[in-house]
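One chain follows as structure tokens, the form predicted on its own.
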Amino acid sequence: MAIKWTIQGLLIYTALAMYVLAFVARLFRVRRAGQALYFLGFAVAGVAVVYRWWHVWHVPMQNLFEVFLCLGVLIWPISLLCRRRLGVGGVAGDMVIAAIVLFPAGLIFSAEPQQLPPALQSGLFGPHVFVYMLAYIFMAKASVQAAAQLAGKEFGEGFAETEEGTYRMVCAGFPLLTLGLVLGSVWGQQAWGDWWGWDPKELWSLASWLVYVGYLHWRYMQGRRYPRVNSVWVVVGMAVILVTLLWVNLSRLFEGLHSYAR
């Protein structure tokens, strides 16, 4: 582990620890302190990142430590949108998720500053990498409604049922896949020339991309049917999404284009 001894780090932790004590104190049903203790946590995961932006002097979305930084800050806002608008409750795992997408940040990656290659030096580095994050966080939400109807849980509290509320985190996170792939496309040709490269990173994120699509073609066909097949499919996808995110970055097997990504 590398633990970081720097007001970056400072930062880090108490967000970190904010998402555990909430979490803590939705387990003890003291809702109204968990739900103050979430957004203290979003808060100050905000502030991490705006020091990290401040720090590199650029957007901090070049490598695993500031993609899974950013992930720390999306949670709650995507928390509230989908408690608000989409009817999809779940807040204890959203914590969860929080607390998970910060600590390699913490204590797993690197904090050390890294030069912008020149083929991060493009307006579309920014959009392409942060639809891709605002599409994992919905993933991922999706794929713990997933595992916890294959566990037999229901979220309750006058939300959509668990299978019906992983449907719609899919809908919502579908869009952005697509449109990273489209955005990653364009930034390609511009940066490399060619709109498709063939790429590691390139082809587990199609492979993520097209588990999804069988997932949503599957659930127009048979509907709810099969609520636990349904929920395999999430949970297949999201198991691709790590891949792309760190076997591909970290393993040596997968050097390409986007090895700076570590």
Given for the second form:
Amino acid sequence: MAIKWTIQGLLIYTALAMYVLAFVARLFRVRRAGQALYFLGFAVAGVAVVYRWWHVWHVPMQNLFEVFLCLGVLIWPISLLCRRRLGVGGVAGDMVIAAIVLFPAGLIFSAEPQQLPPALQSGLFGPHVFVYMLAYIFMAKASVQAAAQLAGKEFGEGFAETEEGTYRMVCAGFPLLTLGLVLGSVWGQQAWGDWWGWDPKELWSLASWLVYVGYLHWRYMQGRRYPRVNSVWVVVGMAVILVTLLWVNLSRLFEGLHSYAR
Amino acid sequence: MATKRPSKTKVRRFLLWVGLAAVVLLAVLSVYGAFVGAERAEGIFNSLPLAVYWVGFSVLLGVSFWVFPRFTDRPGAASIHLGCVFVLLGGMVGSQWGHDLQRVVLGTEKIRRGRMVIYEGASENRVYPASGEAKELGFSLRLKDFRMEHYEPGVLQIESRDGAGWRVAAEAGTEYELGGEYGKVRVLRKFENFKLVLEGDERVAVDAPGPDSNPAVEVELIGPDGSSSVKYVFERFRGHAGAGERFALSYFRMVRDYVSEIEVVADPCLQHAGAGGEVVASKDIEVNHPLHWGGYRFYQSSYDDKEGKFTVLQVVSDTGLAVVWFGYALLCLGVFVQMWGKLAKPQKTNFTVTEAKWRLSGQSRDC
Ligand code: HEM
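The form predicted in complex with the partner chain, contrasted with the form predicted on its own above:
Below: every chain and molecule of the assembly, starting with the one above.
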């Protein structure tokens, strides 16, 4: 536990509390208050990111603390986009995701500011991480829908029903996941001379991409004949993403080129 | 007796299953590779069985264009699969196997990967591969200067014997209260190249800028009772508390960049240090900014960490790279067209088992 008695910490805890309250309001069907709190949480988390940016003086995506902080901001606009444009609901789930990602930023990861090592001083650093963050949020939304479906819950709410919603989220996230992988590869080539270095982090990200490739082909072949199997693919994909994002960074098991990102 | 040919649907179904199995196998191998570490993983993915796998996978992708006519009216999906073919081809052409094959078939003599050590002021054209003999390039690289740039100010780290620790900006004039029984610390001076010189009978610390470098800070430790002592803390030597000393002091500066100022000298006869030749290009090679010349890329890789007199460049052949980039472009374009294009269409919720059968039969009913 690393409680942050700083302005940065205060902003994160406020946003976190808003997201939790928004979810509670939603549970008690106080929809408007829930939406308002959700938006407020987003606004405060946004201020927290800007504050961090100003504090460290580089794009705040260098370590897990900064990445989780940014994830806590991106979820609201994606939620809105999904409802308005993609016909996918699950806002209550989004509030939970937002709280889950801000929790480790506020209470687990160290916020010690770091200077950018030479390898991270690249024009591809920001786009690569940003695109991955967007992809991860879509995939997280997909897996919440998939898990709900496996648990026998429907997310209808006048939007796409759950299995279809899951598929649409994967369709939204997969191109971003692909772009993230490709940008990382191009960057690796610029920094280390290898567009593919067989580093553990690269291999985990390839594995997560391939799980979704598998899902897309499976669903293409089987349609909704086995909806539960479809959902299992997506949940497995998210599990592999989590390993890519966390385990490789946290454990000493996979020492590699990306270890600086701890 | 005429044998019955399998129907197109069966072939398609079979190929789709094989494709899915190939994708899952690769995912499993990737996870395995992540556990064994980059070096062993590279060996595994470049082994003979895997070489067979890569070729088989590329063939499978290629064959799918012929077996699934649906690709013709799905430019996005076609672009994705074609992109994958190019990436795999580029990877194979650029691999060690690819280089060896090109040597035999085309007679090209290119090293796939190697290292170059260049001293300041000298030219070099020899590249040392990980194993085997050095190869001479058709041009030389001259190192005008190698330098390391640091983030300023550095950090003075203070550790007390009882385990308390502080980090202070190592900037002349900084004064920091360590609190209570620890007293305070003051940074007096910074040195780029610390030297002791004799002035009369006394040895005096001076900053002697020049090619050498011995970064240090002069620090005053002030006890709670007002007693004071002056210490020199060196970047090159990690601090430890000697007998009777209350603190271990260390001085760090984080590296911002490594820069090799390089000139490309176009004289194939030139071999060794110091010789002249026409300079045809120049570049500051930095991390993330390699030099691309003569079919190779030159990367900042290492340096002389004792005196900073030479740089080590990693030299990588660019064979196959353009093919990979082209494949990436197709792949990225394809996924956005195919997947986001689908999202832009009005929502469809009645995808059924019948639809799956339609797809397998290869007929073009839109989905
Ligand atoms: C790493 C390799 C591969 C990748 C990244 C990939 C990716 C994709 C993607 C993203 C789709 C679109 C799915 C959808 O729209 O729902 C797709 C469809 C398809 N894939 Fe692959 N695939 C790969 C390998 C293969 C292989 C080996 C085969 C051959 C059997 C194959 C055959 C197909 C077919 C037939 C479709 C349907 C195209 C359509 O009509 O929409 N794929 N693939």
